[in-house]
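Take a look at this single chain, the form predicted on its own, given in structure tokens.
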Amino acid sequence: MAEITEQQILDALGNVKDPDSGEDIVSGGMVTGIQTKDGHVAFAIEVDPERGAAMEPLRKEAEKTVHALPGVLTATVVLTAERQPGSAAPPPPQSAPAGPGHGPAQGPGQGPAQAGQMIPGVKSIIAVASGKGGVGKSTTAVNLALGIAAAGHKVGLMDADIYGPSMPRMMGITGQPVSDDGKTLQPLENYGVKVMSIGFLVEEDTPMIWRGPMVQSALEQMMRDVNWGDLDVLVVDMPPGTGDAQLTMAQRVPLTGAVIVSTPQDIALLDARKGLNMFRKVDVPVFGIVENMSYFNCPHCGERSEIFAHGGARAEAERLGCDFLGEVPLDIEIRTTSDGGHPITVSQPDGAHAKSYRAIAETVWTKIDQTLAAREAEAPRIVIQ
């Protein structure tokens, strides 16, 4: 069957009308960012911010229209609100649903437990984050997830890095997700871990030229429009920095905790500190810091070199009053196994590096247990006599 074309999608969407103007959404310039791959279609609909919540039926109609086209397996449509220059922002709503695309922003002190809704079947969610790129965050997220799974827990792994998705390659998955009901996607699976990434829906070298609101909506759909099933923990590989994606995760779901990844050098620790403080401001517990690329052992002479210094993350954790979760060396085997889709935790399970990741995973799991137990203890109980 021939690949669906952008023109076919636009022709179909020409029958979807804006309920206010009566104009179709294509002629009105509302359709942007069309992406297609092997029958999977994704695009955004730009709407006025004041109409955002009311446009959900339009989004669903557009999604249904494209999904009905021959050759389309899945259709993912997100709403993005573009404010005209110079226009004033509307006052925040007193209450709003927490579903995709229209939840209220939260400020300091309004934590995820109040703002977000747990994903059905998912008992806990942890974010693996870093203040900057290039510190091995995704490698840590993958091996952390696999380490928790190795202990017998049900684990999912979500790739929240829309602009630079790496989970398909690192987890050795090349298929595309399917939808049994036309509404929810089935995550792909390898090594006993369920995985979802925007990288499954677009070609590996295709740039995602999406604005912030589109990214936020896509993240929410990857969380709530995916049939994750029963999971003990969903590990989320966050994009680097402290931007829209991080706030979306903190505000839309009750994160159980966050793990910060950094290298030992001062500049990386400075950015890691920003990431840690961001999670604290939105009341997400920070489980601790992992020091990645902690040192290098020469495979030829055995000499140890501290290329990026050493011990900086441990000292930073102590200074900031959080736990130091462990250190992982800079090693070519970690890099090659990750690039090859065979992470070291499963490809060399008896090696020293895999043991380091499993030790970190054990500590993180203990913290998940403690956090969930504390939340349950704080919940009000109604006693009928």
Contents of the next structure:
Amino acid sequence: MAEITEQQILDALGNVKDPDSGEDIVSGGMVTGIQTKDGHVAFAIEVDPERGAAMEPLRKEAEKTVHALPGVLTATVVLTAERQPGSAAPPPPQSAPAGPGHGPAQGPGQGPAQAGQMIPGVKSIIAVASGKGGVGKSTTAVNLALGIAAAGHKVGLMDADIYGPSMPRMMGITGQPVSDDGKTLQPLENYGVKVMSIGFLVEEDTPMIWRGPMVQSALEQMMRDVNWGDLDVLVVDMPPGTGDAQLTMAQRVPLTGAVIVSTPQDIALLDARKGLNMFRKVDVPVFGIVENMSYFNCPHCGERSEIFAHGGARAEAERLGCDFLGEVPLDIEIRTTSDGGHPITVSQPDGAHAKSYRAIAETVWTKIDQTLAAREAEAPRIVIQ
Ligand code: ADP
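Next, give the form predicted together with adenosine-5'-diphosphate, keeping in mind that what was shown is the form predicted on its own.
Complete assembly follows, chain above in first position.
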């Protein structure tokens, strides 16, 4: 079936009325960012931040309207709040995504999800974060998730790195999520791990231009409108950096803990420190730091070279009072396996790298367990008099 066009979507949405103004949401300039791929449609409705929660029925109606169109398999609609109603619709954003000055306009409790609300069936959520991009955060998230799964736990992996979603490629998944009930998406699965990524809905090389509130809604819907089933842990590959999007995510997602990935060349690990402080600010326990690309393994002679000041992360972790979770070398096998969709933890499970990742996974799992047990102990008891 031919791909649905943007015009067809707009025509249908022309029948959806904003209950306050009585005007339809297309004429009101509220519909933005329409994306379609293989029958999956996503777009945003811009609303006044004050009206965020009250707009949920409108969001649902828009979603239902588009979902009912022929050839549409799923429709994902997010509410965004950036401009005041009544002003002209903004032109499509051209510049870099959320950063300072693009702070989240949705207040707590607005939008589809409530702050701090757990996902039913998901016992714990951990964030894998880095102070900057390109340090191997996604590679670590994938191998950590697979390492925890290898120990027999039920694991989900959510790609919150919406600026550069790499989970479809790294996990070797090419399909698109389907929705059985028209409300929740089924995550895709490989190597025994359930995966959700915005990359399933748009091409990996499509430049993704997001503004703060849109990022937040998209992330929350990817977490909560996905049928994760029963999970021991949901591993979240965070967007790189420590900007508003990351901070809001750390605040609004009930994280059990965070793992920071860093490379030794950030000698003073200033970026890692920023990540750590961000989680501490919002009272999320930092489980520790993983040093990635710690040293170089020569594929020819097998010699180990300490190209950068190896060990910086261990020393810095000590200084910062958090644990050092382990080190992973710079090794071409790690790159080719993760970029080729066969992460080393599953493709070479008996090798040294898989062993390192499993050891890191075991430490992280112990920390998850301890954190959950401590929380349970702290939970108020009901006293019956
Ligand atoms: P980030 O998520 O921090 O942007 P990625 O995990 O996408 O980083 O890694 C960036 C690139 O570096 C990828 O091509 C990945 O395969 C490669 N890479 C990550 N860790 C290692 C490693 N330990 N050895 C070799 N290559 C690595």
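Predicted model only: the values in this text are computed from it and were never measured. The term rigid core refers to the maximal set of C-alpha atoms that superpose within 1.5 Å between the two forms. Positions refer to the first chain, counted from 1.
Visitor: To one decimal place, what C-alpha displacement in Å is found for Gly302 between the two forms with the rigid core superposed?
Guide: C-alpha shift for Gly302: 3.0 Å.
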